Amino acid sequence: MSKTRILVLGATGQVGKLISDNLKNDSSLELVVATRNKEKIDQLASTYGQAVYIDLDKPQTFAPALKGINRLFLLTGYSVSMLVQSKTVIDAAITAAVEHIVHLGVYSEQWNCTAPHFAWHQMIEVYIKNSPLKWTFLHPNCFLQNLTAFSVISQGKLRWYTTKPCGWIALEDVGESAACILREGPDKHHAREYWFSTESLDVYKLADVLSEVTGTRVTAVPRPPGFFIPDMGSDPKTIDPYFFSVAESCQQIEDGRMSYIGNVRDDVPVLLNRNGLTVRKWADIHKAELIKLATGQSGKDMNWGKSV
């Protein structure tokens, strides 16, 4: 009996790497990881067993990468291009007779979302639901890794673009949960939607937790949502619509239209038989990096753009 072949997109990114790391030692399946960087294929193959080239902006690369694949983890770029990328990958997966697709979406608890990138993900999921593919959707809330990946913590300050509570989730939990779903497959997870929002904290409480864990006073510096684009320091005419959507999302969280972003709704226990990581537990894991950020030793500059 042949083994189930699983293709993970975005293996060089944070989520894709976590999923791949969770699956790579499972002898019951064949893991294939994908990259758009041809120079990394050999390195990835050495780490994960099999690696293929795929460029989401080049549909002609899809068929070779999807050949013989049974289950697909779909993650596309954070830009308006995600619409075409997702549609064409889904079409190619159908042609390649992929059985099951696991899609990483957003925390869209209300069907009538008006924030653009939330609506984009909803449109992608409607397209998947109306395809012959079996499917599972993941709905993560605010990633805790956003605190370290972007310049929002620096020199004792935590910048955030809403004062309202947000639900937080560790990428480690999303990665392990996605790996579980891909491993167990559609017999258990078809037509299921899983939500990831472990703990709800506003920017002030978040700063308190980070202060306690790092031993360095971190002060909350809430910014008006309208400052997000100026703080990026880029010409608005050249910015992808996705970033305007982030600013719009922050505005809708602040004015209450997207108040559900502050909800706790966590399926980590359902999938992994354990609780999701709290903000404090996650911060303990990333303590060294957070200390560097909080004390200004990371080299990241919090003062984006021209706004002050």
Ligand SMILES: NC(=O)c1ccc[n+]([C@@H]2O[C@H](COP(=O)([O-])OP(=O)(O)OC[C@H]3O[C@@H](n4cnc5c(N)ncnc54)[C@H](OP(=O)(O)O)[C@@H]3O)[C@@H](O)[C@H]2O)c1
Second form
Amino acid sequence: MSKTRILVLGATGQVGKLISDNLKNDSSLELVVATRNKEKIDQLASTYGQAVYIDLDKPQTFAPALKGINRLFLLTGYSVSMLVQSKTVIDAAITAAVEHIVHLGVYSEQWNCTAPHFAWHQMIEVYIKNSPLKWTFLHPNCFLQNLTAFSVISQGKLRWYTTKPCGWIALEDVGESAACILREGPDKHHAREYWFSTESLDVYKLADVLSEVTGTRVTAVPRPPGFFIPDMGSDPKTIDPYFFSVAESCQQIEDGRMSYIGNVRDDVPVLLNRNGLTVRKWADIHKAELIKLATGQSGKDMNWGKSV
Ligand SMILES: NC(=O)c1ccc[n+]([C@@H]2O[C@H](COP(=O)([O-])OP(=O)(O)OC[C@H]3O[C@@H](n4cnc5c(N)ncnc54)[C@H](OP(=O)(O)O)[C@@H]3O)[C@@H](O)[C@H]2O)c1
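Same protein, the form predicted together with the named molecule this time rather than the form predicted alone?
In what comes next, the whole complex appears, and the chain from above leads the way.
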């Protein structure tokens, strides 16, 4: 019998890489990773076994990449293009007779949420549910990796765009959980939704944990949600609508409409038979990187404080 072929989208990004790393040594399946950068294909193939070209903005690239694929991990980037990208790749997956799709969404715990990217992910999920594909949905809350990927920590300060508690999840846990679902497949995970929000902390408590772990005083600097776009430091006309939606979400968390973002709801134990990483444990793993950021040795920074 031929092995199950799993295609992971976004393998050069945060979540997709962790999933691929989790699956790459599993000889019971065939892992295929996808990239839109043709020059990365050889290197990805040598790391993961097989790599294919797919550009989510070019539907003509979908059929060759999906040929013979049984299970698809669907991830899109931080862009409103996710809507048409997801719709067209789902259509292509149906045509290619993919059996199971695992979608990375958001923490859309309230069905009638209005923040745009939450609504976009919900619409994609409705589209998947209405298809012949078997499906599993992942609902992670705030990635702890936002603290290291988006330069919110710099020179002893932690900038965040709400004072209210947020639920945090380590991407190590999302990656391992998604790999488990892809490995075990639709018999176990069809029509299941998993929630990832291990610990709830506001920016002040978060700064305290980071200070303790790094041994450097990290001061919480909450910023009004309306400063998020100006703080990005780019011409707003060039900023993807996704980021306006992030600003809107922060506004709704702050004024209470999205207070559920502060909820703890953790399916890591259900999937992995262990607890999710606490913020402190995650920070311990990333201690060197966090010290670098907290002491201002990072090369990247946003337009912090210059917008007003
Ligand atoms: N940050 C959070 O707190 C949070 C919370 C919940 C859910 N999410 C969701 O997480 C997702 C983003 O995950 P992430 O952080 O892993 O993203 P990421 O690190 O930015 O990676 C995005 C991946 O998608 C690939 N990609 C982008 N556009 C593509 C295209 N046109 N064709 C093919 N591949 C393309 C990128 O490839 P390249 O290397 O070529 O760019 C990269 O591999 C979003 O759907 C977001 O809504 C985020």
